[in-house]
Structures are given as C-alpha cells and as structure tokens.
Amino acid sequence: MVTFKLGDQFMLGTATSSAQIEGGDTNNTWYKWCLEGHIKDSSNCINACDHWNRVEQDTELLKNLNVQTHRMSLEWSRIEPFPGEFSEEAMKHYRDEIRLLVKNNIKPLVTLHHFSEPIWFQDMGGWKKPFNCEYFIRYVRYVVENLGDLVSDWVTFNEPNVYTSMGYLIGIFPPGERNIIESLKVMAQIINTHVRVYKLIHEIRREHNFNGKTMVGCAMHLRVFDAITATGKMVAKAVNYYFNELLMVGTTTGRFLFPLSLMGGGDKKGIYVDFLGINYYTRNIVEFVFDPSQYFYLFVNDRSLGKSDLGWDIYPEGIYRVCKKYYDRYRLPIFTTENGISDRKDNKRPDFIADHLYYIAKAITEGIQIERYYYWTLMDNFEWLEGETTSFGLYECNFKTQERTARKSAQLYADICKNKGLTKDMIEKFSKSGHFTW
C-alpha cells in the first residue's frame, strides 16, 4: 500500500456497460451468444444485475463511493430494436439515468459501442459489409441529438481491438468468426466508422449550441508485452503491433498501418480524438511456440507477481509505461477508461487501486497529462466468456437476489474519491478499523 496525491482537478469515477449490468434484453447478439452455450457457466445476460430497473438505487452506490465522474454505455439494440425504428421509451429511460447522474454532480462518459449489437444488425453482415457503417451512425445522430444537451463527454467504441480479436480472429466472441482477413477488414471498418462519428457529435453539438466542451474519444485495451528471449521479443513485438498499434494509430490519426491500408479506404491523416481512452489490466510476457492453435505465441505468467482470479498477473508500472507511452507520442489528455481486477476475497484490490493510482501520480508529476480514472466496475456483472464467475466490482452481487454488498475496497476508493489521494493517516484509519491485514 502506497501514497499519493491527485490534484484537485483529477476526477475519479467507475465504468460499467449496458449489457454487462442492465439484463431484460433479448435483442442484442451477446444474449443470442449466451443461448448458444459459449459462457464458461451456462450464465445469460438476459438477467446480469437487473440495472435496467434498479437505477435509482445503484446511483445510491455511486453517490456513496464520492465518485465525480461514470463511464456507462448505451444499449443500441434497445434504442433501435428495429432497424429505422427508434425507441422512444428507451431514450427516456437514459436521458433519465443519466439526468439523476448529472442532478447527483456526477459527470457522465458515454460509451456508444460496447461489444453487443442488435441482432438484426450481425443478420445483415454487421462491420463486414461497407454500407453497414452507415445504420451506426444514423443511431449515433439519434443519441447524440436526444442526449447531446446532458452529454458532452463520448466513448465512440470500446476495445475495438478486443472486439475484433475475439469475434473476427479467434471466433469465441460474437459472431465467431476466424479469419484474419475478415478481421483486419472490420478494423479499417472501425477506424472509418470511428472518424465520422468523431466529426458527427462535434457537428451536432455545434449546430445545436449544447452546453460544455465535446470530449470525443476511443477506449482502447492496452497490455504491456514483454519476453525474455531475444525471439520472443520479436514475436511480442508483433503481438503489440496488431493487438495495439493497428487500432491506436488508426482511430487515433486516421493512419491506416500495414496491412490495413490494403484494406481500403484511404487514409483521414489528422487528430480523432479529443483525449486518449486507455483500458490497463495486466502484462503479457510472449514467448514462441510453434502450434498453429496459438497463432504461434503463448503468454507466459510472471512468477515473481500477484495473481488475479483470472490468473492475470497483477503489474500496476503497466499502467505508467502505457500512458507514458501514448502520451510522449500524441501528447493528448489521457482518460484511463477502464482498471480493476477480478479479486472474489477483495484481498488483492485495495492495494491494486492505491497501487495503480500511486504510478498516474507518478504519470502526474513527470508532466503527463492523465486527467481521469475509471475503476472496472461499480458491481460484479456478466463478464462475457467468463458469465457470473468474476468479481471485478467495488459492489458485490448477488444474481439471484439481486442484492449489492459493499466491499472493504469500496470504503477505501469512497475515500481515495473524497481525498484526491491516500495519506498514510487513511491507511492507518483503514488498518485500525479491521478493513485490512497488511
């Protein structure tokens, strides 16, 4: 457990997204995946934390953890269950989730593509067929026109690199596919999509003269990879090139990178972005193998480091070397858009926060411009492959009663909220009060 200090202008909130918390939708493609059979314990979104229905009562948690800012994502299969067709009820149900934010002083991050989609769109091709970008932004106008007045703050796509990775390349996420080439056609996709959206909120707060600055931004998932041999070097260097850079680069500068640019589309050389979205979990040390099931890499575990329940290495410079990484190159504010850590015991989190905190102070102080961060997640949720399993939340949850229970983590962020920083009196007052046992 560490100290450090934010400035008072640093905000600190939680992230969640709608298909993760909401349940009740059964339009979207990860409810389709889900009757399927591909969660590892037979769990369905369908029910996740019962959100849709209990907002009043989980801003309750948000307002208790002192938080200023909340990373939350809209449902586009709820919002347009049709395509063409646009539902009112729905967009009330959010501008009203997010009026009780913006009433509690708590500044909303909207995050418009979360991984789920409308099934009627993957039934039309989804991002494999060029014209298929345009039903997106016609859904992106409509939120942004009936939510642009309470919204100044938007997330274009989540993780596209983990969306496309996992759907298009190694096929355990919807719509399963395993094609390389199909996979590279999606991100160029992605990267176009992304730049006219950029432009399109920018466009459409103008004309409407909404209140506040438009931030505009893409969360990217970053890892550190690493390798002890000098091939392994040469295969995480790759590894970083397609999981990171290809993505980075492109919704970031409009840059198509090799091979995108054989993809189509051209390059829209400028800035896309008004902060940098950064989403930091773990490393991976690559290593070669010669085994076409793991595309002739394998991640091997620091022994040396604490352990997730996942099994992820828990490795919080990451945090610092990616941001100082994009930062030195862009030089752009950074929003760390997504950080926690799957820890059912709550353990290992009170030191995983202070300790990641602890290198964005660090960041801080050597000049780069971190200006947010958003811990994953407010409560345990669905989480995708891994269903009802994993216990990333400050809150935990019980799916069947659909009870939430604060962690001693939750007091220790509610704090770290408040206080801009850990002093070692709140260790201290932490320590005494039996929260820890270091």
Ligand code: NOJ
Given for the second form:
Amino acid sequence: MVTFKLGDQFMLGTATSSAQIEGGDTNNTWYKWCLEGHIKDSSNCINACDHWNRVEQDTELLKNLNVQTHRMSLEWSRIEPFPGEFSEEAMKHYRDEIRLLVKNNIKPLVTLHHFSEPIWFQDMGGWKKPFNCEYFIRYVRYVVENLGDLVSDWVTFNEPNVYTSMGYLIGIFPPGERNIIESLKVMAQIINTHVRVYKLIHEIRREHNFNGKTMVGCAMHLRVFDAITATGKMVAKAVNYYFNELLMVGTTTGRFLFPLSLMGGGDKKGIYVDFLGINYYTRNIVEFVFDPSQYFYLFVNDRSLGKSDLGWDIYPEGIYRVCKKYYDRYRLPIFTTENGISDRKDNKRPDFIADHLYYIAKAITEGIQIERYYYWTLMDNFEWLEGETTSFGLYECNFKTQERTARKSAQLYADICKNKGLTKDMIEKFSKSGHFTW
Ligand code: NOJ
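Okay, that's the form predicted on its own, but what's the structure of the form predicted together with this ligand?
Let's see the whole complex now, leading with the same chain.
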C-alpha cells in the first residue's frame, strides 16, 4: 500500500442512479421488467432503498463521507408520467434534493438517462423510431430550464454501450430485443440525440445566464479487453471496437464509425463533450477456451487477480490504461464517473479504492487531466438483473428495514475525500501489514 496525493483541485464523490435507489415508481421500464420475472432474486426496483422518501437522511450519509461532488440521475418517468405532461411535484422534489446538495457544498453531476425510461416511451417504439428522440429532447429542455440554475454539470446518457448491447443485442435488459441491426440503429439514434442534447444544454444555460461553467459529457462503460494468443487478440480487438469504440467516438465527436456509417447522418465533425466520462470496473481476457462440448470465444478470468463477489477481476491498472488511451486521443478533462466493487464482506473494497486511486494519481502526475472520481456507490442498491444480491455500497442497506450501516471502507473513503489522497498516517490507521484487510 503506497501513499498518493490527488491535488487540491481534484474532486471525489459518489454515484447513484434513480431507478436503483428511489423506489416507488411504477412508470418506468425496469419496474415492468421486474414484474416480468427477469431478476435473479425476484426483487423489484419498486422497493430499492426508498431514497425518494429519505433524501435528507441520505444527504447526511454523503456529508459523513466528506464528498465534494455527487452524481445522481433523474427519473424521466416521474418527471413526465404521461407524454407531454410534466409533474411539477417531481420537479420540485429533485430541485429540493439538489438544493440540499448545493447547500452542503456538494457539487451535483446530474444524469439524464440511466437505463430506465418511461413505459409509454418504450410502448411508442423507444429509440427504434427516429422521431422519438424528440420526446427525450423535450424532457431535457424542461429539466434544464428548471434545474439549470443549480446544475452546471450534466451526463446525457449512462453507458449507452451497455444499454444498447444488453437491451437490443443480447436482450437481457428492457426492451429485451435480440437484433444486431436494431442495436446499431439505436446506437446511431443515441449518438445523434447526445449531440443535440449537448448543444441544447449549452444553449439553455447560456440564454438564461445561469452561473458556472457548463460541463456536459456522457458516462461510457470502458472495459479493457486483453488476450494471450494471436487469434484471441484479433477477437479482443473486435470486441473493443464494438463495445468501447463505436459509442466513445460517436458521443465524443458525433462521428459514425463503420457499420454505423452505413446508416448515414453521422457526419457532424466536432467535439460534443466537455469531459470524458469513464465508468471503469474490470478487464476481460478474451480467449479461445477448449471445452469438449463447445469451441468458443469466452471472457476468461485472470487467476492471479482477486475477484469481486460477482467474479469480476480486480485490475486497478486498467483505470490508468483507459484514461491514458482516451486522454492521449482527445486531450479532454476526464471524470471517472463510476468505479466500484461488489464486496459484501468489505475486505476487498478498501484496497480496491486505494489501488484505483493510486493509478489515478499516477496518471495525474504524468499530465493526464483527470479531475474527478465517483465511487459506485453510496449504499447497496437494486443492481438491475442481480436485484438485491450485490453489495457495491460504502453503506450497507438492509432492504427490509431500510437501515443504512457504514462499512469500514466508508471511513477510509471519508478520510481519502478529506485529505484528497492517502497518507502514511491513514495507512497506519487502517491497515494491517500494509494491506487494508480487516
Ligand atoms: C454501471 C452502471 O451504470 C450502474 O448502474 C451499475 O449498478 C454498475 N455499473 C455496477 O454494475
């Protein structure tokens, strides 16, 4: 375990999303998906962390962590429960929530689309119908006009690569389609919509003279794909292209790479993000594995690395590699919009956080402009297909009693946030034999 310093300007925070914590909303696509029986433990996001009714209590948790910033998302289905009918009550709720953050010196970073959508939008054909992006843009206009004075920093889409591959290619997220052509069309729609939303947010904040520098980006899930053999390397390259590149290039520059280019329309050349939003969790090794029953390209684990509860390899150097790669290409500031681990026993999380931040500090000393880090997540929440079975939280959440309990790594993270680094004293305070295992 080694010390590191992130610099006074660096901001640390936590990230959450509405459908995963709020509970109580029957208008969004994930509620329906849960009812249809797709969730591992049969739980339903209607419960989650009941955050909708516990905003003040949960803001106290953020204060205890000494975070300087917090990433949250808005639930479109609450704000616009019926097409064209906006809920002033929902808007007021979010205004109050954000005002409370600001009052406590916690800078909000607000996501407009984090996987869940109104059921009515999906019933109208969702992103498959080109005209439907107008509905999303109308919602964004309403939101930014109502919150733009409090919020200067926005994320348009969360992990559009995960959203399109899980929802339209593999079919395990709503709307459950398995069609590569449709998935590519949806990618193209999302890129075009992102570009329009980017311009719109800037325009509205400028027109109203809202305070603060407008920062708009997209939170991309970036994975490292490595391989051992020559054929494995070729496949890893292809997977990287499909999963990382198409949408990273698309949302950053508006450009459609092949095969999106076949759809036409992605010829705007420019830069349509003010920061690169990077969600980094793990690396995959893409290899040809001999199995008597099947010959298959698979993601294999690196046996030498530790694993999360979900079996994901813990590979901290990956955060450095993805940040370096995209900073070298675009020279734009980076926000690591998510990084975290499911670790119920909390004996891997402390090292996980310290090691990833160590690599961020290393990147910063090399001139890579990483400005923020958001730990995923504040408290255990509804983890999509995994339901209530994972533990990404700095706080444990008992879904029955809604009691929140700080894990020990919450104390470590609070100290890191306060010191903007890891000092020798902190290592002594938290570690046994140089490792944060307790
Ligand atoms: C990224 C997603 O944005 C978030 O919703 C999810 O909970 C985490 N990954 C953990 O899987």
